[in-house]
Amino acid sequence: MKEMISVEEARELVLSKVRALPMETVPVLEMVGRVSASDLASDIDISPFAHSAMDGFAVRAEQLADASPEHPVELDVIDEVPAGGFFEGTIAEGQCVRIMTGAPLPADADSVVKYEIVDVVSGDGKPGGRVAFAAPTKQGSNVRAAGEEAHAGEVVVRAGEVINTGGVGFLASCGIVEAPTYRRPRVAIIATGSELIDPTETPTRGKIRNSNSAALAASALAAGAIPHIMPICEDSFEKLREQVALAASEYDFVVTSGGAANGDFDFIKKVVEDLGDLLMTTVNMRPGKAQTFGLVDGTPVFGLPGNPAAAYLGFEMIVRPALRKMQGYTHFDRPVLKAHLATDVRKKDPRRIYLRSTLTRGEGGYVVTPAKNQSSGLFGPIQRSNCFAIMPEGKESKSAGDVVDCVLLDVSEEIAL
């Protein structure tokens, strides 16, 4: 195992050891944001018939060939069609139909010319009067044909597409109410330190509130996971092997904070090497230079620092992107933009440094202001913060007008920039 490697090398790590859960069958509702597990298919054409595009008249295309504001052609309303309607009947020469939008076409019409551009020669448009059309019109004009999106057994959802609010309704109007998908991965989180209360409790001398549970279990619900948030550990190898070894027989992936560094009281290396395999320390990272990651009877256990901007870090660059692996997800990304900073920002530490930072739109592009505070024991700043901006690796400083890489936190992996 080496001493410390890159982040790179750290994800790819964690998602060599994870694999897809097992599938399950959920209503289509349930499929927003989640993957298919396997093609779907169509049960009849879509639409089932043609059907008009919009409010008009249905005619044959011919009716109206030699149609001008000059010698416009005047037809007889005989029907109107609404939507949930239909016309059985023939369309004579001289005749035409009045139609709903959604309505289905006659069957001797190709063709609707929309209201608005008719003129109401006698009646109200309507059945029994008569309409001028001053211009020809188009086969197919205005109408949306039988089969137009797919047909009966045509496959409309790959295996590994992403369902998104449209793609509910294209499945439910395709006759498919439940679909296969992965599972989501439940996660155990567990705080470590005898410093920490509930969040409910006010804090009395040396007692903190135990934040980071919230921020973690957040995380892990924004990646699609079930969070399940288990009582605080205090500093003991016996308590946190004893939780470890629980949330590691009932879970899918158990996420630790605190006591991941090399003090006294850290213990989650020591506690992941006794159960298991420990198979990373360090990661070349700032915040978050300490990422414990190892498996305990073959369950993921990752151990981020106490520090909570070092475990946001470590949970959204490294543990993330092995919760999407296991939901059936492909992509595993952020979406990375080129900015310029806002600001001088100097740098001593050798390792890679993410700065929380706010990203905006100027004249001569995007442009990247990073949080005065870089405290990695800060909240706020995070909530802040639309992404992490990059100082690569060495100690060269950087310069207001300089341009970075910037990690954006509120944009899917799936899109490409």
Given for the second form:
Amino acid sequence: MKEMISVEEARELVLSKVRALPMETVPVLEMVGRVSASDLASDIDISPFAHSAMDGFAVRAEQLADASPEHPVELDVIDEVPAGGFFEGTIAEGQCVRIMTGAPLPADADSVVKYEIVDVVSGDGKPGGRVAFAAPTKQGSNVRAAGEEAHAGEVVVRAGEVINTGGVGFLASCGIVEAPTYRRPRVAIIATGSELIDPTETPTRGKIRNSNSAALAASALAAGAIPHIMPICEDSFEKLREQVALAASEYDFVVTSGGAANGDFDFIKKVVEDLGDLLMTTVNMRPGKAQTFGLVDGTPVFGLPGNPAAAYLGFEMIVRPALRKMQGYTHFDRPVLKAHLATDVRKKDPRRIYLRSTLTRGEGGYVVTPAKNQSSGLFGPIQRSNCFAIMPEGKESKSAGDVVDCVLLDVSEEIAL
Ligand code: AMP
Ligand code: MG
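Moving on from the form predicted alone, kindly provide the form predicted together with adenosine monophosphate (AMP) as a structure.
So here's everything in the complex, that chain up top.
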């Protein structure tokens, strides 16, 4: 095992140890944001029949070939077709049919002229009246063709596609009311630390609220997983060993926070080594270089650092991609935007630094402002941030105006920038 690996190596390692979970079939409404596990085909043509895209008059374009403002073409309105109805007669020379949006195009017609540009000569434009056209029209004008989107039996969604809200409507039109996807991973979340108390309690001397479990559960939910917050585990090798073993046997993925470094009461590395295979301990990132990963009876166990920002970053950069792979996603990189630094940033630590920052649109492009307080012990700056600005490995400082990469938070990996 290499001592310190890069964020990319860490991500590759964890991704290589997980695969898509078994499939489950769910109602299409529950498919929003999820991956289709198979090709999906429509049972009918979409649209099922050629229909009008406007309220107007159905004609054959050649009837209006010579129409002009000086010499309008007049036609008798012989019938009216509402949406849901149909016209079965024939349209002779000198005739047209009044038609509503969504109504099937009469077999004899090839185009629709919208109401607004048709003059009423007699009657009120309804059957029995006469209307005048002052311009020609084109075949197919204001007509939506049958099968323009898909034909019956044709695949409309490929396996691997992520269904969006519009896609749910698309599937509904294709008669698809449920679809196969990959099961959501069930994630056990264990906070370790003898100083921790539940957020419902008020800390007494030396105690702090367990905020990591809440944030990690929220991040797991945002990654599409099903989090389960386990009881706080005190700093004891035996207790942690017991909890991790239990969690690994009952869940698809185990995430712990705290006790990942080399302190006297840091046990996660030893526990993973004892229960299974320890595969990683240190990643070249700040905050959060103590990132532990291993397998316990084949279940991935990830030991995040205890400092809130470090735990959050480790989850975001390394755990989240794995939870997504387990759900069949194939994109793992959050969108990255280049932005001009609003302030100078001095760099003394050679690790890659992720600055909790706010990205705004400025006149000469995007501007990124790092949060004043970059303490890894705080969640507040993350609440007020919308990106991580990256200071690359090495000791090179940057000045206001320099361009840096910014990883967007809470923006889907499917969006390429
Ligand atoms: P550790 O990684 O266990 O050395 O913890 C580093 C720092 O993070 C310490 O100040 C801990 O008190 C704090 N910390 C550890 N776990 C949590 C947690 N679940 N919620 C909030 N802070 C924590
Ligand atoms: Mg600790």
